[in-house]
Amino acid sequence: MTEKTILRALRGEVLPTPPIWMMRQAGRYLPEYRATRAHAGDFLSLCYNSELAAEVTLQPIRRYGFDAAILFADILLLPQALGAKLWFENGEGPRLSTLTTPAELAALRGRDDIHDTLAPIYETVKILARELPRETTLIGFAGAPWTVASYMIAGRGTPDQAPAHALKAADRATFSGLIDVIADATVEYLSCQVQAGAEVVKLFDSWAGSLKGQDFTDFAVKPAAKIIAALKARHPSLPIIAFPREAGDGYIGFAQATGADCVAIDNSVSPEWAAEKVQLTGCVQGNLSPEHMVTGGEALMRETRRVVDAFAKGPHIFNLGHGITPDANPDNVTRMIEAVRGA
């Protein structure tokens, strides 16, 4: 069969028309996915239901047939399978265990240790990699260590990442111990999604931007560029997406730097200037603004071309600046894709 789409933007083809897929695709906009959470119970029992986090994910791809699909998991199933612990408050979002001292990073299970908690995800990709069509390409993914260890730290999510800012200033050490205890976790929770069938994987990088300076090298660029170097070496033909979300300027020879083979983009810039700045040493995806999934209207039709004819001229896969969010009209999606397709 003719090689999938996604996969053939990921080598630097340029494509006439761009593969197309959503961040956060399978999620509570859809009625259908509503329905299976009631049906698990809660959150994170959906997320280790293996038969029910496969259906999940292949709900966006019978509605819209979208050229992927992503895992349905969360980046806080790693923390929890090192050790910390882990629970979703409802209308809240989730909390952790914190660590902030050296006992705490030390008390954390080995890179070894993780597979019997992750165990039911890597089902999950089993699943898929039958069940899915067989032109839809299987995204794998995980939290770049920023992100993961800003959550770890402070045991939530937070508007500006305060206390890890304040831990990598009191306890650099401690820090940056977290940083490659998570790192090394990754490298084997992803390669073990890649066995299980993933046929991409993507680094989400999500508070990326409140790094700044020598703060995104050593903690955003360095660790990224560690975990695809040791991805590819056990995977050489392994595409992998790297998205340090608003990284502004940062997103600048970020593929170079890592060795990631498409760098996302949020919406944050325009897709005129990251095709000038970013496409032109590679793939790019993204990135249309999510708002436009909930106001939808001429303003969606013409920023989706929008996009799609600034990244005409190289290799891109059309997303989201970031993921859909609750209030989106499914209709929307429909129109979106679309307009990218031309129908």
Given for the second form:
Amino acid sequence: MTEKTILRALRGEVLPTPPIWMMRQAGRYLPEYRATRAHAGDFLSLCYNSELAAEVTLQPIRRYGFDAAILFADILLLPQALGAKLWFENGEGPRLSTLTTPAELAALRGRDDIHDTLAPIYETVKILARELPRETTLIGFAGAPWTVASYMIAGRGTPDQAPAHALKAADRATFSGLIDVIADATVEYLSCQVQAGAEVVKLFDSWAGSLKGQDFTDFAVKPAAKIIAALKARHPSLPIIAFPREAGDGYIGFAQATGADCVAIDNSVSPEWAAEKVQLTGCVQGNLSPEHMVTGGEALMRETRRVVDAFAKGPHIFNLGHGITPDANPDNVTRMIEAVRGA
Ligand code: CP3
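Which structure goes with the form predicted in complex with ligand CP3, now that we have seen the form predicted on its own?
Let's see the whole complex now, leading with the same chain.
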């Protein structure tokens, strides 16, 4: 069997048609997802129910035939495994116990004590490794330390990550200590996903854009480089995708600085810019705006072709620039895939 298309792109091959998957492809825009989630009870129960989590991971593969499946879980399960309290307020998003003091940092569990909580996630990966079509790549993931820390410090999502920036300014030791604890635990978590059958892993740094100057180097680049080096030492052929969302110029050289095999690009930069500045040095993933999955029409077809054409000269994995939203029309996903594959 020839190697899976996503793995070929991640090794730098330029394919006539880019492989495709979609951030949040298992999600509320799909009626079958909403039904399984209702059956599970709530979002966290779904994450920790290996059979049902595998089922929702498979739903978009059956419906659309994407080239990759991403493990169904959440970046906030790791803080929970470290000892943070985690719950989801309906319609509002995640809530966690806050962490702002040295004592609260010291009370977290160590990196070797996370696996009791996370065992069901590894089981989901094992089921998927067995059940996915042979041509589909299985992607595992975790949040990057800065993004995860921003939720742990504030106890919720924040538009500007102000509480995390404030702790960084007021108590650098506690802040850096938290980044290190998350980075070390992330290596163990992702390594277990790989042992269970994940073929690629992706690091989501959704809030990297609010780190400026030296902070971007210290808290987006360096932790990613450390995690990637540790993972590659254990799993030398493991391809890794990094997503420093809204990094802007920070995308340039990010793959070299961190050792990532691919940089995922959000839709705040143009595909032409990213092709010229970022793809020159390796595989990129992205970057159609998710709003086209809501609005559809001519613009969807035109912008999809634009992304494909802009990245056609180098290794490329087609994706959205961020997750598909709950108000998206599932038929627009079909049209996007047809436009990418030239059907
Ligand atoms: O992409 C996928 O399909 C894989 C599963 C996945 C989820 N979350 C499922 C999810 C992945 C990779 C994530 C990553 C994640 N989670 C990120 C980084 C990527 C990004 O979107 O920037 C972040 C910041 C989180 C934290 C999180 N989880 C938030 C802020 C929210 C609430 C916002 C929302 O969309 O409701 C979640 C909930 C969540 N995670 C849902 C899903 C499918 C929706 C939950 C539901 O069914 O109600």
